[in-house]
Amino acid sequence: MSCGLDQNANIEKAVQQIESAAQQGADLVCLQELFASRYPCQSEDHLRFDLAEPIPGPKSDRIATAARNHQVVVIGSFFERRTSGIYHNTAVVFDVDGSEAGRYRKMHVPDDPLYYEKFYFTPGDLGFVSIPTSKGDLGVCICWDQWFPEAARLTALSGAEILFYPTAIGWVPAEKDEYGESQCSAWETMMRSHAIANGVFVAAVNRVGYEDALEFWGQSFICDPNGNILVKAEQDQEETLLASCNLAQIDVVRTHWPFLRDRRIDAYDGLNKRFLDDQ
């Protein structure tokens, strides 16, 4: 979806979207990546700490309120203010009767043009977890996670069969003739590549519209454990993408594609370390 300026009239837009996907038979439904407000951290801006808030807290109880009225298991990416001087990027996973299931706070934060996000977000504690709810085993990450297929492995072998990606991804204007076609691509290729990797489903969840100097290319999907896109949404317009995850299908393609069996864990070692220099 887009945002505006008014908070309040997003999250109402949120929830009236979470009751429309409702009623269309959706179980899990999964905002956008700070959904509550325009993307804060295209500039360092002290004011824009306001915009946090404790979890839980109005907004977030807003959203289980929703998840609770609607029976649907609701994914929720607040900006978290745990105390003074320490703020999240978080995930919130609320169960069917509004219940928080469990939580993710975004592990690698970016600082970047126009993605000014260290400034705002102190980065995760909380690990690469799966929530169970009582409509699957969920693993969140968000945005800048997306490109790291450590953190997908493990949220996998924590016992995720679907992975969601809230995200808050565009163009910047002056690069978007030369690169955006790739930077697309290489995107949704990231993501499909989680989901063959892991044999697990992906939901990939962007915003869409411009704010500030950000064209955000919303295209949305949702994919399969083969990497099958669902569906996928366009690049400029507000869209609720459904899809039937048949959990089952996780079985029957790690099977036939053994790559869980086959990792040699004893072989791995320097992936804790930053580089390999040669000795």
Contents of the next structure:
There are 2 protein chains.
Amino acid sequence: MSCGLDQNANIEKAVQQIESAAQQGADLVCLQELFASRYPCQSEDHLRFDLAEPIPGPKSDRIATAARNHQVVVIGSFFERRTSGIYHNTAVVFDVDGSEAGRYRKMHVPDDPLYYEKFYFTPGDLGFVSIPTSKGDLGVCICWDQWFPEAARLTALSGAEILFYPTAIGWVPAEKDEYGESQCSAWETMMRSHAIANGVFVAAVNRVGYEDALEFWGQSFICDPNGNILVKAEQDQEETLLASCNLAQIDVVRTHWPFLRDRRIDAYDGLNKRFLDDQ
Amino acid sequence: MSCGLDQNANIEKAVQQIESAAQQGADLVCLQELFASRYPCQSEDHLRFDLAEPIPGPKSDRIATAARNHQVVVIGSFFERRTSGIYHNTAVVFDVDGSEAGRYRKMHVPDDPLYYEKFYFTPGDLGFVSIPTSKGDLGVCICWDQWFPEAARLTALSGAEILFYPTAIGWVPAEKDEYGESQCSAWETMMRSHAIANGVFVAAVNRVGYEDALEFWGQSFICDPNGNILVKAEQDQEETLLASCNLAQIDVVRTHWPFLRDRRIDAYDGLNKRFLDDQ
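Right, and the form predicted in complex with a further copy of the same chain of this protein, after the form predicted alone?
Shown next: the complete complex, the earlier chain at its head.
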């Protein structure tokens, strides 16, 4: 979806789409990253901390209520105010009764021109988690996490059967002609690779529309544990994507492409180093 | 390349192609996995251990000589006899003077119908390494390693600027119509993702041709650190692929997509576990 300046309107649109998805048979609904507002990190502005709320709080309560009202699991992405001076980019999973099934705080926080997230978001301290729900064991990673195979691996090894990536990524218009297609391809390739390497379903949920200097590129998709794209959205239109994910496929894929069987866990110690220049 | 039953003919063809590549300006040449013979692992047959040789040995000496004669770095892939009962699937990097710059023993060893490698190959014990040469710091992983993000990450963190993947992967003809395209796409996607996640060049070097129950699918490719494919071979023809890799691009990509900066090395301990069901 796209977002405007009116937070209530954004939230109302999200709630309506949750209802619409539920009516179309959805069991699990994932909203885009920070769906309640325009993407707040294009500049470093202390006033934007006012967008944040504790969790639970009014915004998360509205999504919890929508989950309960429509009997769907909902993954919402919020600007969380944890205490004075500690804010997170946080995803919350609400079960069908509106209760909080679990939460994830964005672990990998970017900092690039127009994506000044390190200014706003304290790095997550909950690790990579699988969140059990009445509709399956879910993993949530957030946007920048999608570029890190470690995040997907640890979430899958924790038991998640579907990895959700609420996202806000777009083109800088001046770069779009030269690099736009390559950027989108890299983005999709990384998440498809997480599906393949881990034998899980992956759902990427991105924003659309222009906001100041960014054109969010949409192209949300859901892929199966072989990385085959099941459904994919346009780059410039709001859409509610639906796909049926047969979780029994996971074991079939993992026994036919038995990567988890063959990991060399005796040889991975270097993964918790920055660089191996001391060897 | 394809391989026949005559090992000398296979080796001679490889040597000719090294010469041809060098004449076309190649600095680095990578041969396919186990280029000296047909793929030996379609069944479990003790007689096939006779294909193996120590390194250095006659086969590796011929490749070392070709490297020296044509002043190119060559990556050769050999069935290594290390001692009685310990055999490896080993890649050796020869520098332009024919000396051994380094070697890598396949760490992830598959075992699937028609790929019975666990019968033949003792898992590698040299870890994931960067091999300095006069033409750059190279990483070599071998075939099944390509499905493991950990292998690419550790090799890149060791300093490798180009990851080479000597490979022998193909279709089971009965599955090709239904799954063939998806299998090739997954294979290419994984290695492109290694390029993207690590900001390195990747070169995948696969076999072609029919051997018993397998149709090797070729489609060797070289991609840049954004995962853009620079050159790609056909699925059914022998080809010598050449691409120019500007190693200065690596730092540009890694500072514009600064994934290595943001890895959460404080949170990756679980990567050396099989599964995180005890958390």
